[in-house]
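Single chain ahead, written as structure tokens, the form predicted alone.
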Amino acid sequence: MIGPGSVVGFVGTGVMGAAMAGHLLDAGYSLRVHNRTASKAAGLVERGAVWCPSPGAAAMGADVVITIVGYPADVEDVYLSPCGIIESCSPGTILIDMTTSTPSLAMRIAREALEHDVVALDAPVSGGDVGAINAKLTIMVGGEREAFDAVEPLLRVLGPNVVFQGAPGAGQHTKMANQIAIANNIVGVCEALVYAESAGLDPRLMLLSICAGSAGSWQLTNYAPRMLEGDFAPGFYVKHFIKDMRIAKAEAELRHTILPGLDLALEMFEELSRRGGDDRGIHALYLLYKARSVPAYYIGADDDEA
């Protein structure tokens, strides 16, 4: 069994990685972490976690290897590439990549785990920087069970909410499901601030009422308060959301699944990204909405938030 005092190589220490470590640390793992910018993973090692120059070197000598990297092309890259994560550690080894990738590449690392005598999870979250800050990521994983059983309370010191989804390549369809719903819903949240605000109405106590109702969910609590401080910074940057939504309408027409909602919302994202948001957090498609009336509105992230 996986637990305090196994070694955990942590890839990608980035916005939410570096939080995910940290909780690691504190419930007694031993961390090796790399990130491709080392500053980043600085505090880490400073509290006692082992700095590597590569992937593989991570790997090494790791029970448990964890990445949460950008983009499926990372992905691969850290995992399937000469004197990567696979050929690197240890037969035996337990790999989780909680990145939010394709589900195809989740069952082609699965694949070239067992190939190599190691066990492969997909294991993507929700929560973004104020689950991972808080340990309170939803955490869906797709692989074998036998190995999920072995790593599930190590996941639990990362959110309370962890489920066994099914077969590999099953964390990553969840995911999609997941983030199809808060494409949606970010659009409504966004367009309810927009008309109170038309309506005169101050949408701080608007959002007293409604977010008690029936209409109430996680963005609006969480994002609607940020969007009328006009504090843009990227928990979950506008950019990384793009590609699970372009990832999830591939799945989608891969099934002839017919998703006007989600069409809709890339579609805005889109926009959003062409305008200079690509470095902001996915509730700046508000900006969005007071650009198409001021059409000079400065939608650009501040350095200080990239």
The other form holds:
There are 2 protein chains.
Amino acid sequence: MIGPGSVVGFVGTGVMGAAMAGHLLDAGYSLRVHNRTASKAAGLVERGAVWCPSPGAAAMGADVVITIVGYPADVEDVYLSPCGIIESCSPGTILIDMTTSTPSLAMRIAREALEHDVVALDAPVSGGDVGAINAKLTIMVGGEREAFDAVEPLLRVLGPNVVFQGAPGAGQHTKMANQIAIANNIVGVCEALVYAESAGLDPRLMLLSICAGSAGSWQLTNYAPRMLEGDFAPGFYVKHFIKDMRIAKAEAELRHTILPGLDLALEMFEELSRRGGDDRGIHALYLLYKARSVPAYYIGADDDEA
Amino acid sequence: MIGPGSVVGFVGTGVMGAAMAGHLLDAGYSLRVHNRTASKAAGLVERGAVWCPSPGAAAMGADVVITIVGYPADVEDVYLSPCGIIESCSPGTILIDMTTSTPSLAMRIAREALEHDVVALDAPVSGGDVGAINAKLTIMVGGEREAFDAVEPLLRVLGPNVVFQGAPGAGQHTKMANQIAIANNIVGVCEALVYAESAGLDPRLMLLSICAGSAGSWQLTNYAPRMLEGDFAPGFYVKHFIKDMRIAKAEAELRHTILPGLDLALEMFEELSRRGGDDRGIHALYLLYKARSVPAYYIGADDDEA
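Compare with the form predicted alone: the form predicted together with another copy of the chain:
Every component of the complex follows; first up is the chain already shown.
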């Protein structure tokens, strides 16, 4: 039985991971933590987590291993490299990758895990840093149903909306659908604002009219005010969103599925990245619309033109 | 003072107009109604509204005239033609066009109205037929503040979210911002669904994961299930949405504002229209994504391929 008292190896204690690991500590789980930058795990170690020098070390003796790292290459590294998680964990361990990564890698890890008598789930999240901090994440899970059932109570510590989506990779595919919806929607939020401003409206009054109706969305309610305030702090990094959109585009192309809205959004975010926007939040797309009418407009986070 | 007992000329008793006029009757206003197709006003006349043979006749002796007709050409016709509303109404009348129309026409009507000692407001709505029926419309108003203040209680009979947006045309501009957000968002809803299906997910489970989070929107919650059920009844007609997007695009171009997401959505809806989708609801855009992988797929409302 997995529950309070169980040992959880936790790899990746960035902004989101640290908050999530903290909730597990609060709920009574015993944590073994590793992070590439050790200082980011210090707060958890002070609260009783055991520091481990590698992902494999964090997995040793754990009942469950959770990873939330940066890119698919990082996921591959922590799970599949020699002395990585799969080689280090005990038979029967349940591995949960919560990174947004590729469905094909999730399937590969699930296969390799089975060969070592462990089960791997892909369980990416949405809700961002705020969702992680407030334990309000949405968690979309692919893998074996039995393993999902075993860890569902643990996952519910991190957020109320935990849904089993199907076979290995299904969690990642669900996250891709989520990102595709966001990609198109953030374009719409920018364009509604830019239009309103160019037409001479007070954009805040405009938002009062449109947020509550059929144009309403989480993005509009949460990001449009920040765009208007010039607050482009992440939140959700442009560079990570580009990674996600590239995965979604590649997966769609594999299936000959044409998604012109996603393609357009990705092109715009890639231009935003080329202009220095990688470390902004995704709502900095608004600056690209501004930049297009201002030559040599720099979008990077170091200046404060916003 | 405008309030219950005041005489309201009401022109345009289609699905939305009839519901709105009915709420005004319920609230104690006296109605003089006209509609191009008289039969659509019959229910109101049975309930005590006075049938009038023309828009101008409906305006005679009214304290307030409300219009909600189809296209800008219809708006121009009912207000500005000889024996139209402006020539027929009494000095001091407040005219309220609730059609989604062009900001420039709203400004022109406001100017012409002033020359006849009447005031015209542009007050387009969002919320669709359901919002009209449930008196939950969002109403965005441009024009003179004093006239707005006089009719605000009347407008609140039709919906709770009534916001004064500024000078003549500002209501229409706000509606355009609303439509721009919707245009991009409906593309995202389609692409999330199409991706999920092509990836082999259960799209209903996928929606359970993504509707409540940062990909969430009114469109996703309300239209995605209808797409999956094959229910493409309007709601909001494709042909009317194309009209709106064309207005928004033209207004943006006037100001050299580049809105690539809107342009893409409009292109897709125009293709949907060419394939027979004009009289479907806007969520029939989903069928275009399906159609692209099926040669000669017909999207019109007369068959039931959906």
